[in-house]
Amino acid sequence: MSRPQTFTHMEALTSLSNNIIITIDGPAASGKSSVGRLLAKKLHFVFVSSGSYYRALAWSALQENIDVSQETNILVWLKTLHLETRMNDGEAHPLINQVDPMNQLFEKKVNVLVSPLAASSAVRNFLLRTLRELALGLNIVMEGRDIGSVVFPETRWKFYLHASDDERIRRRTQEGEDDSILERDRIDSTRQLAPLMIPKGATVIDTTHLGISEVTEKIFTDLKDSQ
């Protein structure tokens, strides 16, 4: 896997060593992507969102049709696929086999594979690791709904958002995403292996009445307060 290029340290934490590794969790539409994204630049961190990842890989099984419904299948199919990162302006993107599926990560037929191809635990083995090697040196910022809790459950920069259900479909539909995010968050929450959690000691965010620019900046004195 390529390494990603090193970022500078943000100014307020400049008495800490490189490898700060900050986590978002929430449901979908809570704003972490946003979040995560703005502060991200603030702090001139790399932004890693992994559902891109997950993403990545329920359209690479949607193009080489694979039967998610076995692990079998999946275990044979992870072993043919070549994940690489690329750098865009801060911002992790995954390729599959040389290829940049980012345009298409938001399709119906991709929203509706992510969350069962992420019940499968040679996926989230494989995607683990790849998690974690993206933090190795770095300074960053990483979204999900089980980093705090399973991918880097030490950090101590650990951060979970959520809003209303009535808030969050307003957002999706907005988006103009056609999503069923409820449905997704009732996959993710009741999984044996990961489940969407609040992690140990995170700092709770409800952003349903707060933008973006709030949200973020109630993160950043979060964060200059904890020196």
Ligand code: C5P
Second form
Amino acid sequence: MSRPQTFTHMEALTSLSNNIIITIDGPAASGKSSVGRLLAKKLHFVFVSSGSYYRALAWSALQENIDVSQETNILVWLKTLHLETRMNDGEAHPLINQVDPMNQLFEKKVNVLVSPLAASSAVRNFLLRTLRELALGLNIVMEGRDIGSVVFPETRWKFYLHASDDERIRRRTQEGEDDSILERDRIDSTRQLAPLMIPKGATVIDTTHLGISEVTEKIFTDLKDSQ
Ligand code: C5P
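Could you switch over to the form predicted together with the named molecule, since the one displayed so far is the form predicted alone?
The next block holds the full complex; its first chain is the one shown before.
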């Protein structure tokens, strides 16, 4: 995979190159999705929330009543599942067996199941392949928990966002969501496979006192300045 070495002449570069991967990792409600979406729009890149793929699998497991406590059940279920991606307004949407579950991905029951399910090695291997294939030949901004550490460890454009627990809980409450984010963080950071961590070489940004456009601007400037 060939990658450009600099973002100094970003526009010229992106018109010539077709596989720039910018990764944004961090805990829940640290601003990854909002910032990633805005950054992707600014750069005319495709935006991928990898969490929506994990959520789509959790939604499907609930629909199909899969007993996810057994890894073998998960393996059998994944063999029958047809996961595709539909591009919608520059953003990748997971389709499961041709259904777009986007409107149901933030329901309480999905919030509860997603992190335990994301600890399964069958699920992680399945989505690792999916997310890597999705990026082929594209310029993308992809956000998640292990994107800079596991999915695309070789990219040189990696960011890690974090914010205080109080601020992150405040953001989720303001969004009207019933989501135990600290419990999800605990599961995500302590699992054996691809735990949430600061990827090697990532630029770390504390978003506690910053707005979405300020963080996006910081990343944009960092990309432009990187040599
Ligand atoms: O980003 P979002 O909060 O939608 O992610 C939902 C869950 O999906 C996370 O809490 C985590 O358990 C899982 N996830 C993951 N690896 C990623 C993205 C999300 O394990 N790269």
